[in-house]
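For reference, the chain that follows is the form predicted on its own, supplied as structure tokens.
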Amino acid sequence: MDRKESIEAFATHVSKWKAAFFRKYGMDFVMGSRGGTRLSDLDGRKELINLHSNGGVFNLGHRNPAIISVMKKSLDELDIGNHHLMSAERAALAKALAATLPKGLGKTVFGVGGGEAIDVAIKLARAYTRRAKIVSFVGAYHGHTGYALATGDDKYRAPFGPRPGGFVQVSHHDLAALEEAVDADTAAVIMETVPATLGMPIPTTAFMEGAAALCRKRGALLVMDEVQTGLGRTGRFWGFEHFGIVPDIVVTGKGLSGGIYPISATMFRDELEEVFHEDPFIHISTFGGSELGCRVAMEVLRISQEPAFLAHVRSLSDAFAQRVGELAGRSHGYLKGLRRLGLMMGLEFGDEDDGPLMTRTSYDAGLLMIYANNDKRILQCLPPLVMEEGELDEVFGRLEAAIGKARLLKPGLALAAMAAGVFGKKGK
């Protein structure tokens, strides 16, 4: 199919409201041919530097070379095995996960994506606590399955029905409200080490060093959400890393793919295993620990565990930094500044209208950025961690066009909106 047919029959056979409102903001992008930091429309008539990486996904770059010879060669010799038998690429993955793991956290349960990988942790710790409370944090978002939509807001969970009993929101950042939340029914507090979804607030090592020792005190286990920020995304190769605290479950997905082939791993302490006693088959995953997927994510991981690919992720975040800082300067007031670890960044802006319409102007100006959606201030900024620092003069060529493009559109964008009576009336 061309573009145009693509279109129609993605709008007939798969979401007739996405395909409006592509069309309604005009990015209607269908993606073609891709590679590296960038994508091209099926048509060949846009390409586009990905500053999104959907959300990890293609942390190594599009269609990276090593990934897809892994890809071709297990090809030759696998297909995705079977759930129910021992495999040995299941347990060779598992094996050099927990090599990359504080001591303790060796064993390692596969799924597809994320969500399912979140509701395997949740599982876990209702199952080996025998307590039913769940703790996450307002703004956060751990996936639209089963559990892990019910650890997110309202908004994403409401339309689907009541949220289920047990699962209670706290401020983000906040120790004296997690304190009075967790108590003596908490199974787990359940956190991302940076909430892409919120806008990349970097959590203190206060905090973080807190949560985990009232976690400790009260008896519940502490769950980290690494589906974004590990796999070396934040100059480490786990984010929680940088905060010296040990987590008794860890959770990945997105970038352990390679952009190839989905798989997702619930890691966790050796003495949680004993849920699986009675019955090792009480959990299973069809398709999850695919040996196809294992032999793509033992690559994912021999090429993200390297020293000096996690100098570039460092080194290239300084120099995004600094750009950013420059940036600013020539903004005349409308980039206020970013926020990041490592190359886990955010742009931020000043007002809930900047996020959204900086979207729109970098997808015009040739840059795959998405704003928060639950602080639309912030632009996510993920670029591959393979991109190089000479990629960074196009790319910031790019950004400034975007940006002087919203601060032209910007006025009249407040001018609509006030005419539409969205900012209420005067006087109230």
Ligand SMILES: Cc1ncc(COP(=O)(O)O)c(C=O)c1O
Contents of the next structure:
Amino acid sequence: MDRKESIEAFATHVSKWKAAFFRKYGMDFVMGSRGGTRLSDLDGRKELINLHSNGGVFNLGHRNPAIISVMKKSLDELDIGNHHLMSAERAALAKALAATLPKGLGKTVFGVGGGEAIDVAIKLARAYTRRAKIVSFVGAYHGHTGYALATGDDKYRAPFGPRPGGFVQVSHHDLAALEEAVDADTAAVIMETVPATLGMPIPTTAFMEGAAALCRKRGALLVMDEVQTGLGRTGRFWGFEHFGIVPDIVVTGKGLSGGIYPISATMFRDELEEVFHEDPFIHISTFGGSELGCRVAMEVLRISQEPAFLAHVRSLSDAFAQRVGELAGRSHGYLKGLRRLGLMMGLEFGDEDDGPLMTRTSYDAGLLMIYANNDKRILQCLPPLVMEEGELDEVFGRLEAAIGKARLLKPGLALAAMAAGVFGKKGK
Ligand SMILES: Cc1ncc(COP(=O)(O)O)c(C=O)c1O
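The block above covers the form predicted on its own; next, return the form predicted in complex with the named molecule.
After this comes the whole thing, all chains and molecules, with the earlier chain placed first.
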């Protein structure tokens, strides 16, 4: 199918509303060839530098040659495997994951996607503590599956019926609110180490230490959602390492796939395995921890743990910070700053129109960047971790063009309202 046929078929058989949104928004891009930090439209008319990386799926770039080579070799030997049986591949990956974590976090349940892995974390916490309450943060995002959805904001959840019992949200990074919410019936506090959909507000060490201490004191488990922040994104292997805390449960997904084969994992403290004592088959997933995915994930871990890899992430982050500072100075106050923990970054603008507007003008200038849905002043900036510093001249040339165009278009423009019109009742 060519580009035009693909768009028509997408609108007819996948989603006419998404197709309409992208048409109105002026981003009728259909992903074609891809490699490294770049992707092209199906007809080759447009090339984008990926500064979103699907929230970390493309940490190692598109079609990383080492990952492809492992996948090809594995296809000669393996398949998905059998989730009812024991597996050398799942055993090896679980052992490798345990080696990346603080002592005592030695067990893994595998899944297919991040939401599923979050559901497992919540099931584990409830079953282990025999408590019901799950505390999450307003504006956080943990996925669209059952329990993950229940931790999230009303706008994603409300059309699908009442929130299941026991789920409570408090305002983010607010220790006093957490103190009030976490009680003797609380099974877990769940948080993203840096909340991406909320626009990358970076927590303080005092907050993280306070939250961890509070959980310990009240007997609740601390679940860190490292779906975006894990695997080197922040310049440490796990984002929580920055804050000197040790969670009880850690969730990873996205980048674990190498961008090639879906896999996610819920890692947890050894004692929690007691939950499966009576019936080890009480939680299963047909494709969770598929053997092909395990091989790919092993290669992801090998690459991301090389000593030079994390050093590169930190130095690229510093280079971004310096250039964003310079660009902000030239932007007449339009670009206000940078939130960052390693390459977990958010560009700050002044108001809620700016994120959607910058997403569009960045696209026009040849950058794939997406605004933070729960704080539209922020443009998420998540380059592949393998981006070379040599690419930054081009990246920042395009970003400067995008900012220039946004400043020109901004007066009188209401792209955010337009987007709401596509999705909202008025547009139907
Ligand atoms: C922090 C975080 N947790 C969980 C998820 C859910 O992952 P998935 O879409 O693979 O179910 C996402 C997805 O964007 C995420 O960003």
